[in-house]
Every structure is written in structure tokens, then in C-alpha cells.
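Next up: a single chain in C-alpha cells, the form predicted alone.
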Amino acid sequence: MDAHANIKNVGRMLDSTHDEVHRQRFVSVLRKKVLVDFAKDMKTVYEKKVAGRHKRRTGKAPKDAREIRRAMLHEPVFEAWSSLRYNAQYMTWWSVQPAVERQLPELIQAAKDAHLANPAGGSLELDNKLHIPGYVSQLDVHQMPGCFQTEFTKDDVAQGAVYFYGTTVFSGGLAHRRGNKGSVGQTIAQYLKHKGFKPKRILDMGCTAGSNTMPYKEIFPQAEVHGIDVGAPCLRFGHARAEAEGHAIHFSQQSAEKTNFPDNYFDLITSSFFFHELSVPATRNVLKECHRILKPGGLVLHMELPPSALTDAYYNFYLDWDAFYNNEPHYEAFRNLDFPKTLVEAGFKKKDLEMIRIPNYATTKPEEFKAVVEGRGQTARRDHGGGAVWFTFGGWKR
């Protein structure tokens, strides 16, 4: 096979065997019925039974998700919705392990053709000397083996495989993220597209396999987009998929927290499900490095898990399963930050900060998506499940 038909063959659909392919479908069916129907069972025991023993028991409601946690513990109906959700996640990586060490010479070819052709005309600078933080070098996050960063082999891409065609199964039964095919990018670019904004030089933060990169090279095509990212592997799979869709990104591997770019540098920058895996101390310096790159006229919008004080306190529960299960350590304290305060702290202005909750693209009405974009109301919808809604933070540099 030539360089150019190699390089096409990054990121399509893994030569999975038959066993291999019914295990990540059943995955993804698992992890659905898990995380919604499931769920929503759950709630109701809660509501009907446990909120209504704690107040008989203190003389009040649970005040916040650790006390419901503390009421919750020792159900039945958490312990095994919470064992079956651990499990499906762990399962969610080790479906697709197998094809991708299987193929791992091929991609790994493919990554280094599309790094010497670079046939759409992106980059790919890697330094071997960064310093991986602890909040990702410590842990396996998302419980995926070996996290973003660890390489097992010469030029090893096996981590940003594993996490592209995992989190492929880990979103199969959600509709609003099938097929990963970054929905999260798509939304924000779109809804800023909408708003008329048209940024000629973009970040994306924390991009791990750019699966959200991407849709902000195809809705702003004549843009400069640059991903970056402490995954090495990651970064190799990412910009080879990038070139095999034609799409010309700058793919480099740094920490959010100090970048090599200069001051005023960026029309837009953004992040996707990226600031929960940072420690509080750590989102801080990001959010300033933000401020120091952004252009004047510009704007960060990062999307995120909401805020815990938007929203109620079984859903903070809900949410800050990951806090304690998922490795993700530093979830539930980012959600308690003061979000508007934190941003003014990193050189924002009040009066120029930006909260908006858009309703995921794909899957939402033109009416309902064009109602968000010009101010006339906010979606109902909640973040989970099947009609998703990604809320969004950050601000203009006036």
C-alpha cells in the first residue's frame, strides 16, 4: 500500500473480528441503559424513598450531592447502577484494545506518512522533553489504561487509537454522540458561525484525538486551527486523521498552563470535557494563559459540565460520580468553583464573560437551535441523555 492510501486509512473503522464488533455494540448498548434508563429508575428510589427517610431522620431535605451521595451509599439501587457504570467503562476501552495493538504497525505507518506527506497541509511538533502534570501522568483517567500520554513502542499512536475508537463505543448509544464525530466542536462552531463570528486563527485545548478540532476547520475553512495536547500518541493519531479527512490543522504537544504562542495571538480559543481532568491550581493558570494569547475582540468559550451551583443537587450527585469513581479527582472541586469569579481573577472582565448552554447541533431543531443563538431563550433540555445541551464558559478580551 502506497504513503497517501495509507494515510486515508487512519480512522476509519478498525478490522475488528465478529466477537470483537458484537462486544463494543453491546458495550454501547450497556452504557445506555446504564447512564439513562437506568438512571432514571435510580432517581425515582430516591425521590420516592431515600429524600423522604433523610428528612424524616434530620428534619430536612439533602442539602447537596454529598449528602445525597451519604444517603445513597448503601442502596441497593446505587450500588448496582454504580457497579454496572464503573464496569461498562472499563469494558468501554478494553472492547477495542485488542484491533488496535492487532493494527498497530499499520497505524503507526500511517501516522508517520501522514507526518512526512502532510497532504492537506497541517503540522505535527512534538517535544519529548515536556513535562506530563500529574493530574494526567498519575492516574489512568477515564479508567483508560495507560491515560493520553504513555507510549509502549517507538512512535506509538496505540493511546490516541484506543481513546478515538473507545470513546466511539462509550458514545454508541447516545444519539447526540454517535459516531463521534465531535459534536461538541460542531455545536459552538456552528452557534458562533450563527452569531456571525468569524475567527481567522483558532485553539483547541486539550484536543486528545481532535475528534473536536476538526469541525472548526470544515465550518471555518479558511481559519488557521491549531490543536494542542501533553498525549504524544494522541497528537500522532489525531493529526494522521486530520490529513486522511484533508483537513490542515497544527497539531502540537504542550500544556494549556504555560504555550509557546504569543501574547494576542488567537480570534477564538475553546476546550471540550477538558477542565474537569485539571486540578483547581492548574485551570487557573489555563484560564490566565487563555487571557494572555486571546486577541483583543476575541473570545474563550470552553465547554464544560456544569457549574454545581446551576444546578440541583441530584443532578451534582449524578454528575460527580466521576469524582469518585471514574479517576477523574478534580471533578466535582472544578465544579464548585466560582465560575465568573474565576474567570475575572485570570484578567476577564465582568461585564464581558460568557455562560451559554447550546443545545447540541446535530440533533436539535433549526427553531429550537436559532432560538438559542439570537437571545430569545435557553433550551430545557439537560446535558445527558438523549438531547444533549453543552454548556459553554469563558469571555471577550475587550
Second form
Amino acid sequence: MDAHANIKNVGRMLDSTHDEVHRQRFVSVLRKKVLVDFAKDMKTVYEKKVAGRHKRRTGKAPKDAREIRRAMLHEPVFEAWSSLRYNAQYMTWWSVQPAVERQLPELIQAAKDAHLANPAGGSLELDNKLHIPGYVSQLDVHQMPGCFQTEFTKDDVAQGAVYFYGTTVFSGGLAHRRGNKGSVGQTIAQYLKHKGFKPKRILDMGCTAGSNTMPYKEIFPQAEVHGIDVGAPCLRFGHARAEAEGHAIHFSQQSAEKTNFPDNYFDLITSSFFFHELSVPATRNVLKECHRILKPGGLVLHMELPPSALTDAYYNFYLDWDAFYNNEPHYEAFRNLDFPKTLVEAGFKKKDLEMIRIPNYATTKPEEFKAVVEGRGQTARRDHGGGAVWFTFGGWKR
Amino acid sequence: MAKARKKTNGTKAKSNGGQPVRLPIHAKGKRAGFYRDPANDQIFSFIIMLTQELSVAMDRIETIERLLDKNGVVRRKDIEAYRPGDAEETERTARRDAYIGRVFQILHEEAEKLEAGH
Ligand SMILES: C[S@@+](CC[C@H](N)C(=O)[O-])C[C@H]1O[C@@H](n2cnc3c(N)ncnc32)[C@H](O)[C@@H]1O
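So that was the form predicted alone. Now I'd like the form predicted together with the partner chain, please.
Whole complex next, starting from this chain.
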């Protein structure tokens, strides 16, 4: 399994106590209750009570997410649901922090060992002069104390570890995601492979700890795979894990708004859960940068939550919750963008754009997956948050 | 590759002299509130944290019971080392699921009544 017997895998080291393990399990189940069961209750209250009340008062049903939000704001079900969701978010990180704190020296040592031995042949290039953009440094995104970039000691990997192990707790209760790190990368890579697209050079932007970067190397072993992020602790962790698992991936600390890659360099540029954290001007910069470093004939395909134009008002209200309460202030503005227009402004031609809903590979029957790949009908799945289907957008450079 | 690989591990932070690192507990940014009175938000947090601790205590009791069934005695270190297998984990998860459902039953009540047409 591990490529190098002498180095420990930072991704399999967390040694939680008995009670810490059960604290983590509780949070996973709580998240599932909130996102599945109680979310259904909240929707029922909206449909069977709040929408009708609004209509009686104003003559019309709420027209968009903002109106629904205003109508729901002081409904007991919204207050309680939000409180649960908000606390569950904090509890996710808290459930892994004590073990990460205790084990930090060992984790750092393992990352250093991986870096020195570098058994898989990837690389790690850090730039401690890099300016951390305000949309990352000013708020702790996702309520994760310390965010992606804070370093608490020399050669720190703590935030990489908190993110990596925390996200396991985060989605541990959701059937689609359980035990399957990297499901977005796996889904997009499988989709492209089924299509017969064989990228030789791949870039994953905002790769954090590389969970969704690794599947590209697994599925396209011949390809040169790069991951960039602004957070050093995440990159160290991701590189160490990839080396321990035998995947040569080149991690570097740079901003996706302005990279050091030459023009026309990549066959495929991708990302996952990345754009909604950027300010809108940064989103435009990143898309332009994608166009610059993409080879002619290459493809940009980013995974994100779908734009609000493609989902209904209630779902928009539900998804935009994060913009208000999860330290993701740009989320709503991002989803409200005109995606085709934004891509065209970045240099892509209208006829070359792609917007594809791809069902999650690991939990989809091969026939259904193939049908989507072959364009024989769209997938009927709509649960983007829970990961039954992934929305992707981008385009070809011709 | 864009650049030759450098064996640097560039770091912004200095070594903290071997002191254990304490990670921050609170996130930068405004704490969200959902109730008109912020005291209610606090109380909600207390309750949910307590709900978690009780769940952890139930898991510990279950571990002890299972060890007793198996060995007739329990030792601290066996409790610490105990990790449920998959089947047992499924049972424990069902128990936690039902437990959370009971604690927050009222959340479900309104929807249930509306569904029933009340
Ligand atoms: C939610 S995370 C992405 C998760 C990751 N793709 C995964 O699937 O595990 C967003 C990441 O984008 C990074 N980021 C934010 N702005 C960036 C920028 N301008 N350039 C590169 N990375 C950036 C953050 O540091 C963070 O690690």
C-alpha cells in the first residue's frame, strides 16, 4: 500500500482517544440528521406554511432566495436548524483538533521525512513571501479556526491535518461520501477517461490537502499532475500524503490568480469547492489565468455548486445559507454570476463552454454513468450538496 | 515542470521552542446568531455540546458492557484501545441517529403536523 515503508503516512496517523473517536462519530451523525432529516422538515414547513403565508400577505409566492430567507428568518424551525448546522460546523473541527495538537510533532516529522525521501518523485515548492489574498486571510473560511494558511510552528502541517481529518468527520455520515476521499476528482477523471480524453498535464487549483488531486494521478498515471494552493500547511500535508501513497504530484504554493506556469501549459485545469471562496474579481482573474495557461485543445472543468440560475428558489435559499453563516461571504455572489458570460469574458468562446452534471462515480451504476458520459440524457439527480451529483463548468480552448 | 524542484520547506512561523501548539478554538469573523436574543444562541450551543457529551458517555458505557460480556472484567486500557468493528459501528450509528432524533424531536413535530394536514 504505502510506497515507502520508512515514511509514515500523515493521512493515516491520527490517533484519537476512545472518547474523541466517539465525539467525531456523533458529529458525523449530527451532520447527516441536519442535512437530510431536519432539512426535509424545514422544507415542509416552508412549503406547507411559510410560502402560503407570504402569498396571502403579498399576493405572490416568494420569488427568490432572498425573499424566502426573509420569510424564514424567524421561523423556529429555521432558527433551530441553523443553530444545529452552525454548531455542527464548529464541532467538526473541534472533534479532531485535540488529537492533531497532541500529535503535531509526529505529523511534522512524518511530513519532513516524506519530503526528504520523496519516494514517489513528486515535489513541494513553498513561497513564504506569497501574499495571502484577503478573502482567505480575513476570515476563517468554513469556520475552521486558523483557516488554511496559518502556521503555528516551524514546518507546520496542523491546518492541513485539521482540514483533512475534519472533512472525514464532516461527510462521514453521508452515504455518498463515506470513506471516499477524493470523490470529485475521481468523478471528473473517470468522466474524462470514459470520454477518451487523455490529459498529459493536469492542474488542480485550490487543492488544499490534495484529496481531490490524487485521483487524477491514479486514473491518469502517465500524466504530470500539479496542485496549487496558498496554504503552506495544507500543501505540506498533501505532498507528504501523496508521497506515502506513491503518487508523484507537484505541489506549489501560489495564487491561482497569477501563477508561474508558462502560457499554453496544461491539457486539463480543474478545481473542487474552490471558486465560491474567492471574491468575484478574483474569480475573473482565475478564469483568465486558466485560459492563459491552458493549451489549445485543452479543457478547463471546475466543480462547484450550480449557479442560482439553474436551481430553484428554495434550493438557492438553502445553499446560500453558507454565505451568511459559514464565513463564505462570496458564495452567493458567485452563484449569482452569469456563468457563460463570465467564461466568455475570460477568453473562452461561447460554443466551447461546458456545463455538465456528473453523477458521483463511486456510487453510480456503470450504465447510468455511461449514459451521462455519452450524452444520452442528463442525470436526474439534483442533490449537489450531498454529493449525489457534481456540477462542473468550464470550456475548451480552441 | 515549471521550475526545478527545490528541497525547501519554506515556513513563515518560527519554531516555538518545543512548546506544545495550542490550536485556536474560535474562527476569525463574526459569530453567527439566529435568535433575537443572543443568549438563546449560547444556550443552544450549551445544549448541543451536552448532547454530544452524553452520546460519548453512552458510547463509553457500551464499550464497557461489551468488554464485560466478552471478558467478564474491564480494564481502563482495554476501554481506551477498543474500536468498534463495522457491524457494531452500524448499530451505534443507528442508536446515535435515534437519540438525536429524540433530543430534537420538536424540530420534527411541526413538519409532521403540517404533513398530516393540521
Ligand atoms: C474549500 S478549499 C478546496 C478543497 C479542495 N479542493 C478539496 O477538494 O479538498 C479552498 C482552497 O482554496 C485555497 N485558495 C483560496 N484562494 C486561493 C488562490 N487565490 N489561489 C490558490 N488557492 C487558493 C484555499 O487555501 C483552500 O485550500
